[in-house]
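Just one chain is shown here, as structure tokens, and it is the form predicted alone.
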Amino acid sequence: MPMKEIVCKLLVIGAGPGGYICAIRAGQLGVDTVIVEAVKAGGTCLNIGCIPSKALIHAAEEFEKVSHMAGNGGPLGITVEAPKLDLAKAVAWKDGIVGRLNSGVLGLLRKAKVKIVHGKATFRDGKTVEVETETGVQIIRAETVVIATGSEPVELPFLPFGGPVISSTEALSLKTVPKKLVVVGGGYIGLELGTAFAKMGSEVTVVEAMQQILPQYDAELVRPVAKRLADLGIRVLTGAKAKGLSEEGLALTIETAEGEEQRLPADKILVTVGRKPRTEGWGLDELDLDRTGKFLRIDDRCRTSMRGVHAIGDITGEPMLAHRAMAQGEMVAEIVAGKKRTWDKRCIPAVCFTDPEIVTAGLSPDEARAQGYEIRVGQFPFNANGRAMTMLSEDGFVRIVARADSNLVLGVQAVGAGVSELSSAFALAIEMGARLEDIAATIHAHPTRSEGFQEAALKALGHALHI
């Protein structure tokens, strides 16, 4: 027996970063809003993605730091006995953080007077969904629907998930550190997790089909990361293709760049070859929405090809980033509430939490040239930065790309320890239409890594002071 119908102005499907922000903002604006979530509030990012992976990366970094102090003590003169890692305990700590954030999101939704329905939604038509809840089928009718169902890891047909073959989800909940870990895919997820497990004591091999790890970044940015991977004893095989499990399932068969077949012994095989939009299994075919490849096609107001149906986040394509989904969600909520809004962002910063970290905002030198700009580039190395020296982490640099005619900043990139926290300064400069002179003339606190940003601007203007 179906329950009483719910009728609302806005229905959001999926409570990941895009969906929950959309619902909260709509609620704040007095829009009668319902949100449906099949698993847990917070989506991939909060439960099995960004947040838990950063927690595990931090645990691994702390363990590696202490491990270095065992024996000779390093330059700081601190020595300890050989440390031990209880991974199950670290994972429990990570789960605690996820739990806190999880209930935080639910609390924020309730505060904004959003009705939360737990269960799997299926479209009947563009205005109606049915939700399989624990207590039966719930029908929801809405004036406007926002699809925010996110993405999931891509599975390789010859390496299906199960047994020793795991996705990032299982990697974040392992109870013991695998002795031998093979990572298939040298993008940011594979390298973030591969680096963490190497620091925790795994013998790690990365298999990447392209000629370079982190293929979306230019070689200069990747160099310090590649150097660090080598220092950690991580074996990187580029131009190599995974073929499948060996008969007994304890090794991965690959084809090397030279065309030879090799077997890589492995306790766990972590497959991180990208993510795909979650378009299956919730009646999307009922809606006949236009696609761009596998993704839903949207305009500059996140409208799909069907009236009253918006889509936000990973289901709408690259860049598949939580903060993009959040910005889209906020915008859509305001549009539904009757405000005039369109997508007019100058850049979406992206961070790769490898060791060292990589940040990009706006255009790289190659992208700027490809768009026909005459450019000037300023680069400042962290080995000339006092703060980097005092923290024993001098690898990397800050790089600014600007138009040669007007000095307008087109892009900023950095690689180095902790540079993720500079991402907001980079994005702000681009969003505000800063010129090289604006950054050069802004007083940056000393001693901080952020001085590298000012120095890179000075360098592009032809008069860096500390190099």
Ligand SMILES: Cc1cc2nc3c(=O)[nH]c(=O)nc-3n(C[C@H](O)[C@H](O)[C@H](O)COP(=O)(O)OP(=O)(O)OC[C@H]3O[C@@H](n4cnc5c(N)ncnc54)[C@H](O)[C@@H]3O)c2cc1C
The other form holds:
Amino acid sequence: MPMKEIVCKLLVIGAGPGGYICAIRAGQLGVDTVIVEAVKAGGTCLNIGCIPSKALIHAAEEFEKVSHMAGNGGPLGITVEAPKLDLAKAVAWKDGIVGRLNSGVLGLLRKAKVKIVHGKATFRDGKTVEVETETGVQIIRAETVVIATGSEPVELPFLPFGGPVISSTEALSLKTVPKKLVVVGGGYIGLELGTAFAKMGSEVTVVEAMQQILPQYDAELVRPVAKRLADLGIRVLTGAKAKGLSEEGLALTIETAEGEEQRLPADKILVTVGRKPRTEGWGLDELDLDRTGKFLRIDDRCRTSMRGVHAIGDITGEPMLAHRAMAQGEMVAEIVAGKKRTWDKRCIPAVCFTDPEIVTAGLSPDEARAQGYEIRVGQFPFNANGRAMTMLSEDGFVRIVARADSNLVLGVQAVGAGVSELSSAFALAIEMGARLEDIAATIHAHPTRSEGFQEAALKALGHALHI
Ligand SMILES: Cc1cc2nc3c(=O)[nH]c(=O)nc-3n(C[C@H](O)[C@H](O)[C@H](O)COP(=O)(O)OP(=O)(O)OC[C@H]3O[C@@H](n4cnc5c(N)ncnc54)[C@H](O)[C@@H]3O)c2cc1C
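Return the structure block for the form predicted in complex with the named molecule; the form predicted alone was the one displayed.
Below: every chain and molecule of the assembly, starting with the one above.
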């Protein structure tokens, strides 16, 4: 059978948040666009990442809330019978959300007149890929190619995935709650999922090689999370290294911080030690593109070292976050359509959906000092915030970092229940070049946790009103 051939202006490889946004925007701008996806539209984020994890976290939170009331009723005076959790049903509900979003993305691509090709793309050269589709091999030639193939979980050679050793992907589709769960890696993915399973009734142990969980955050931000993990009965072993599966019975062997060997019995061992760019098995090596470590090297227009080949999203490095991939995708589409764009973002906010949540945008105090800034820091605790009190969630704070000379806001961090929703205010302030006075002078609705942002600015200016 002769090979079919498509010629287009833009070819996007991978329909994760980076790729699908790039294709939709290009389509909107009238660029003749083809997108190839090997698995499912929406990529890691929508199918096995951001969305399903947040669904599971929500189910776990609700269950824990009710379980808590079943004890002594708590301060709200509500008592209930001991609740039961049907995890298979919760997972089916999560799959329903994923399915809805999945068809939504396909619908948006079609509306933007993007041609969707299902199958795995392999490079023949920098302008041509071959796709194995259900109906045969499809050749696609394009003027510009965008690589958006994302990332995959890092596997530990001495603890390969399979059987009881699972990655986040399997953890999001378990049908029953494991009695004993050991999480290897105390980064945000491990802690989000570990916390959710603890709330659903698992006995959870977290093994982290560094001296602190969430090692990329400062100790002050992590403290409320560590406290809550302890309250939930999660055992956290820092400075401890996983060694491999134990020979006798199902257990993980570790070396503790003190250098002792220990066996941690487990029904499931969840390995979340990081993610790596998906660069292998599809002919990328043929192109010999420049790399930064394992990631593809890009410039401020997401151009790789080969003319006409862009790269976006997780394959281009940290922070490996969906909204970074989307922003890059949108920018590249506009560049392909002839608009003048460069990466000029002042910050990429990051949220850790632990309990409580952590938000960071811009520079932390240490990062600002390391960059040579003289700074002013204002911090406001949620135990002085009325809304936090009415919601029984007073742990945490908002912290603003500003230049001492001009009061320009360099960074905002927060830890506390529901602070993920404050991330947009923080990012907007930084992106708009706000000064402490701008935030202090903005009326923040009462009673909301967002008042903590205004109060932190007032504190930095030396005249907080509520502390
Ligand atoms: C459990 C978990 C929770 C997460 N939570 C969050 C969160 O709360 N917030 C956040 O911002 N980020 C989160 N992330 C990270 C987020 O999922 C990624 O940053 C994001 O998906 C990256 O988007 P991308 O477009 O670069 O790649 P991906 O989403 O990985 O998409 C790449 C796509 O390319 C396809 N592909 C690869 N190779 C080929 C090929 N040769 N041919 C055709 N198709 C191919 C893949 O099938 C995939 O669909 C989470 C990740 C995980 C695992």
